[in-house]
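One chain is shown next in structure tokens, namely the form predicted on its own.
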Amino acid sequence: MSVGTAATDSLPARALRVIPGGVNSGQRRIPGLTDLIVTGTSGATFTDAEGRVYTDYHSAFGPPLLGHNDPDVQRAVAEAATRLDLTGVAVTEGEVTLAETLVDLVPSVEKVLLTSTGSEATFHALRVARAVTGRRLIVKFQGCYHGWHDAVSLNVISSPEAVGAPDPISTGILPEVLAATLVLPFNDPAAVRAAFAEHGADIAAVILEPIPHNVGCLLPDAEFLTTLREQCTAHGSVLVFDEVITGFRHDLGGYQKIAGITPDLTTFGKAIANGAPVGALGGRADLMEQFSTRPGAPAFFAGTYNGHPWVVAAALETLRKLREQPVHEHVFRLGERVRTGLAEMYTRLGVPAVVTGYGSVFVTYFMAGGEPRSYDDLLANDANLFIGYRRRLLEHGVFELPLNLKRSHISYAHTDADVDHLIAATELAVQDAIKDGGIDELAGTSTMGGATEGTAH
């Protein structure tokens, strides 16, 4: 069917006619920003259709660690495109070099396969865990997000009444699939031990974000991570670290290197290629050899775009720069400046707030008390103020995603001057949001929990 457009139609109106909701991902249509059109990206900024330039701390949920349109990455992709595109057969030198690099960098990785997204990587990790163990159950943790597939599409950003019970983020999931996933509280070693005591013989895998960045930043206790490793080893379960966010952004060896805990499988994405669409799954050789990329192996693995030469080139150049340039030193220093400066500002204003994060990631929770350790702690966050000040930041040329609990990111392209402006703009935005009473429009501002049947209309 043809779709007519009037010359005066706005781009968002045209999008609504041909794209459900007008966007291609569930958290891109933001209340209050439905007319936003992005026309350009560069370094630490993006530009909208009105020519307004924003310093970008959302950073596409984190991939551009080097900054938008990094010139070295762009050149590497362009050069690769002069020689290769997709053939869908055999292997290229770049794929081999990237796999060798990941094996060299990440403690858990003995062999690796490439995907196009992080969701695909976590899907395959759980599939092979079930294939190898012959078991049914998966363990995940409240507040952790591992992609769109059914086994893990539950209990991310849940309302208080939904915590402690299955809380799917989508309808259309078979009840028996949800029932095969056990949801435990993060940072609770006793809950982990209890789950294994009751279900250990049927737990195929435990999957977690070592830092649950999908709800901002919950830092893991050493005992919690140690307990996961010990229990998985004792019961023959597969420990999966979802490092799609933490991998390469926090360390070239992933957060597992920082924590000193080696999982059996690890998934990657986002910062691995500075925004190019590539993911990876790596881990113990005996597990990775169970994929059908080895003829006769039982766990099917395929993907037309896996190992596409252009995204492989982006990943190789990104990792080269992370190894050779002081990227982590720079973003960690600025991240610490942001967290310290914001904490001092909130204290001066007398605003109850907890500023936390890790490395280049920062987030402010508007609540009293100490650093949060679990999702339950985050239920005290003032979501109206959280979203409200971020809406007001736009007036100062600063963009942090105005959705509850979402983290913000520093890139290699951000500067000390950017940090100074961020802190000053945040002070003004918070004061204005408090005067306005925050934002009382929370319905629909998150698509990460509370899905119920019968919502179609």
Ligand code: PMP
The other form holds:
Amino acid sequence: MSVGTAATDSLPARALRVIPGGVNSGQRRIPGLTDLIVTGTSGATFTDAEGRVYTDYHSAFGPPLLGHNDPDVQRAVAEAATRLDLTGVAVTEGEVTLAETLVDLVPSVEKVLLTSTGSEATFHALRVARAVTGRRLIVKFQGCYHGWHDAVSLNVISSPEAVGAPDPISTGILPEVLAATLVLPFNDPAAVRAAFAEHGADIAAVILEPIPHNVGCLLPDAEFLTTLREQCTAHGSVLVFDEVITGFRHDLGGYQKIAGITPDLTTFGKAIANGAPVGALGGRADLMEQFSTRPGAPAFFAGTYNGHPWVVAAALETLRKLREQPVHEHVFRLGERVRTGLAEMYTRLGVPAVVTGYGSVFVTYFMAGGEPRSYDDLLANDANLFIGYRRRLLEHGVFELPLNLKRSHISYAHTDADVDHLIAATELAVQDAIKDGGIDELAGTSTMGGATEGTAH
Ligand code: PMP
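For the form predicted together with the named molecule instead of the form predicted on its own, what are the coordinates?
First the chain shown before, then all remaining chains and molecules of the complex.
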């Protein structure tokens, strides 16, 4: 069909004509920013079509831990691309080295398979858990997101009351699939014990973000994580840590290494390759051997692009830099500076706020009280102020995603001067938002804006 583009048409107008909603991911439909066109990225910044440069704390939902256009990663990909592209037969040296590296780095990973996305990794984790156990139920937690597919098909906000009438992330999902998902509150060991007491013999897997970053940051209690491990072991269920965000960003060994918990399977993505499309699923050898990459194994596993040499080169170089350079030291130090600086500023202004996060991740909830422990605690967050100050930050050349409950990220390319500017700009943006009644003119129209809405990324 002819599209009939006029020379004067703007890019967003052309996009709307041929792309549903004008964007390629539902999370890129940001109220108030539908005219934004990104033309360049570099280090800690991106540039728009008007030539405005923003310090980027959104960071594409987390992948570029080294910063945008990292020269070493770029070089490694360019070098790989001159040598090798996809053949779809056999294995390449890079894939073997990457698998060896992951086994070496992550305590629970004995064998590993590569995918192109995090969603594929979580899908396969749950499929193999069902294949091995012969059971039906998947347990997930409020506030966690694991991808777009049907296997964990509920919105992050789905509450325990949604059991039996769960809140699907999409229409078109079979009711049978929804009925096979149990939702529990995060950080509630008693709820975990009760679910296992009632359904233990039918629970194939428990999947969680060890830190639910899809609603900002909920730090896990040690007792909660140990209860999951104990109950899964006692009932023969597979414990899956979804470390798509936490993996490599918080530690080369994942958050599991920090927490001292050994999951059966772990999923990775995002920071593993600094933005190149790579996901991975790793874990216990006996479980991983159930994938059809081994003759006669029951769990079908395939993917035309799995282990593509260019993205494998990106992952290998990313992991080399993360090991050899003080990346974590840098981003953790700046993360701490941001959290301390923002908290002091809010106290000085008398604005009720909880500044939290972990390492390079930070988020401010506009509410009184202490560190949130569950999704329910986040219902107290003032979504209008949250979105409102972030929209006003744009005027100061700072980008934090203006959608409710979204976390922000620091990369190796961010500097102390960036942090100084962030704190000063946030003070002005928050004061402006409050002066205007704390209400952002677009917050009410946002499909993501209310505290009761939520999908994730
Ligand atoms: N798990 C988690 C924890 C995620 O945050 C995401 C994406 N944000 C996914 C899985 C899915 O990854 P992808 O978007 O690469 O499919």
